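Taking the form predicted alone, here's one chain by itself in C-alpha cells.
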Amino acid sequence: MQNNQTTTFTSAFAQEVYEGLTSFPKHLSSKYFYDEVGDKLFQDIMAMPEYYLTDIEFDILDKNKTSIANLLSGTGEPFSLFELGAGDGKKTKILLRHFTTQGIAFDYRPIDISQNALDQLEHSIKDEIPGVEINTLQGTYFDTLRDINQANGRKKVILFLGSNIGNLLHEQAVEFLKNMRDSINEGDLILMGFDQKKNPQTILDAYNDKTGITAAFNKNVLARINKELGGNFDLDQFLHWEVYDPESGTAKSYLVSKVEQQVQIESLGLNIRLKQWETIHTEISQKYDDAVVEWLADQAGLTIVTDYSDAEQQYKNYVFKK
C-alpha cells in the first residue's frame, strides 16, 4: 500500500476514504451512501417490504398525531422543527400537515447531509403543503447540531426520525445525544425513533433483501468513489454481508472482497491491497430496549418525557427533555 504523507484532502469524504482503506480493519463511513443515486436506492429500501422501519414509524406518528402536537406546541408559543437526516419526508409531512390543519405556529428546519435530497424535500413540501414555512439546512448532523445551538428566540423541537442513532456505537451514541442535549434550552424537545430488538431474522431480512437493493445502496459509497475521487473498484468483486447479534442488538454490515485485487484511488495516490475474504465494515444498525434507551438518556443528561410504540412494540419514538 502506499501512503502519501504529503496528500492534501479537497473534501471531507476524500480525508475518510483515505483514512478509512489505510486501516486495518478497512472501514467507510454509511452518511456517503447518499448522494443522488444512493438517495433514490434509500427509498426503494424503505419502500421494501422487508424493510418494517418505514411503515411502522409511520403508523406510529399517524395514530399519535394529535398527542404529539399538543405535547410539541405546549402552551401555544411558535416553535422551529428541526430535523437531523430529513430525506424525503415521508414520515414528518404527517406532522406537517396535522400541525398546519390545526393552525399550530411553526416553521420547518430540515437537515440532510444531501443538498440533492434536501432540494426535493423542500420542492415537494411547497407542492404538498404549501402553508408550511421551510428552511433548509445542508450538513451532518454535528455540523448542524452547533447551528441549531445558535438559532436563538423560538422554542426548539429536534426530530431524529427512522432510528437513525442505530448508526451509532453506544459510546458515540451517548456523545452524540450530550451534543443535542446542549444544542437545546429549557422547555426544548427531542422526538427520537429507536428499532426495537425483536426476532434476528427479521432485522437481517431488513439489511439484506433477496432483490439486491441494499447491496446495491452498501455498494455505492464505492461508486462514489469511483467517481468522486477516481477509483477503480469493480463492484461486482464485493459481497454485500450483514450479521447481526442479538446479545448486543448490533447489525453490521460489510463489504467483502471476493478476490486477492488492487484498487487505485487517483485522486487520493493510493495503491490499496485487498485480500481474498478481506472485509470493509462500512455501518452499524443497532436495536434497542427500554433499558438501554433510559441508560442512554442517563448518560447523556436527558429524561425521558414519553414515549410512542406500536402493538407489538417493535419500534419506538421516544421524547426526551433536558
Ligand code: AVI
Second form
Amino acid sequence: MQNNQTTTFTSAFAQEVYEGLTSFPKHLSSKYFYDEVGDKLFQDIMAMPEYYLTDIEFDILDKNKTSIANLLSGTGEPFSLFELGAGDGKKTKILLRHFTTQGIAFDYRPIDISQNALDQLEHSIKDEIPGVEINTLQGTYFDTLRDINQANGRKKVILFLGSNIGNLLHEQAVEFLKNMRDSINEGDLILMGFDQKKNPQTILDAYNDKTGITAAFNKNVLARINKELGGNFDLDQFLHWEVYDPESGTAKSYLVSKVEQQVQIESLGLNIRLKQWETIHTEISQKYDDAVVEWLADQAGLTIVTDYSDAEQQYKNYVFKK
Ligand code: AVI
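Target state, the form predicted in complex with this ligand; input state, the form predicted alone:
All chains and molecules follow, beginning with the one already shown.
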C-alpha cells in the first residue's frame, strides 16, 4: 500500500514519517533523533572536540555568570527559570550553582521532549545542587510554551541554549519566537544561544566527525522507525552527508541511499523505494550573524537587551525582552 490518503496514524511520529517518506524529495524531522539511544549519542557529540558549540557556550556562561545573574535577577524578586530542550543541563548547572551560592530566589523548570533526559537531569541536579527547586515538564517546545504562559505569577526567564533554534527554518524560528514572546510578560527575559557563521570547514567538521558518532545520530531516526514502526531499514545502506552553505549559513544533514532499495514499514502499511543516491533530508543547523538575529527578533516583536560572546565571536548568547 502506498500513498494511502485514508491511513490513520497512532502517533505524530507515525504521521510525520509517513508524510516525509512519501514526499519528494524525502525528509524526516531531526526531532525524532532523540530517544534513549539518540540522547546518549547527542551527549557523545557534545563531548567531541569537533563539536565546538558546547564548550564555547559553557565558557561564555561561566565567564559571564555574575553579569547574567544580575541581569536575570534584576531587583531581586523571585523568578522561574524555564529551560526549553534542557538535555543534560551541563551548561545550565553553571548558572544554577552560581544563583544558589549567591542566594538568588528562583525555581528551575526544565522542559524536554525526552522524559529519559529529564529523569536523568532531575536526578543529577538533586545530587549535585540539592538546594535547587526543580519541576520537570515533558513535551514539545510548542506545547510547553503554553504551559509557561499559564505558569504561576512569578517573573519568568526562559533559557534556550545550545543553538537549538538552529534546527528550525527561519520562518519556523520567527513563529517560535513569537510564541515565546506571547508566553512572557513585560520585565521577563529570554536567554538564547545562537551559533555564529564561521570558517565553513569548522562547521563541516563539527557535523561530520571521523568517528561516525554524528552519522549514528543521524541514522537513529531510521533505527527508531525500525523499532517503533516495524521498519526494515538497513542502516549500512545509507551514508551520512553534510553540506554547509556559507552564504545562507545553513548546514544540512542528509541520509543518502547507497543503493537502489525498497523498505517496508509495517505499522504504516508502507513500502517505499529509494533510488541509488536518493536523499532523505533530516536536519538543518542554522548559523547566524547579528543582522539575522536582529531580523528574527524584530519579526517576532522582541528586543535584544545585550549579548555575550567568546573572543572570536564564534558563538553568542543573546538576551531578549518583550
Ligand atoms: C541540538 N542541535 C542544536 C544540534 C545541532 O547542532 O544542530 C544537533 C546536532 N546535530 C548534529 N550534531 C548535533
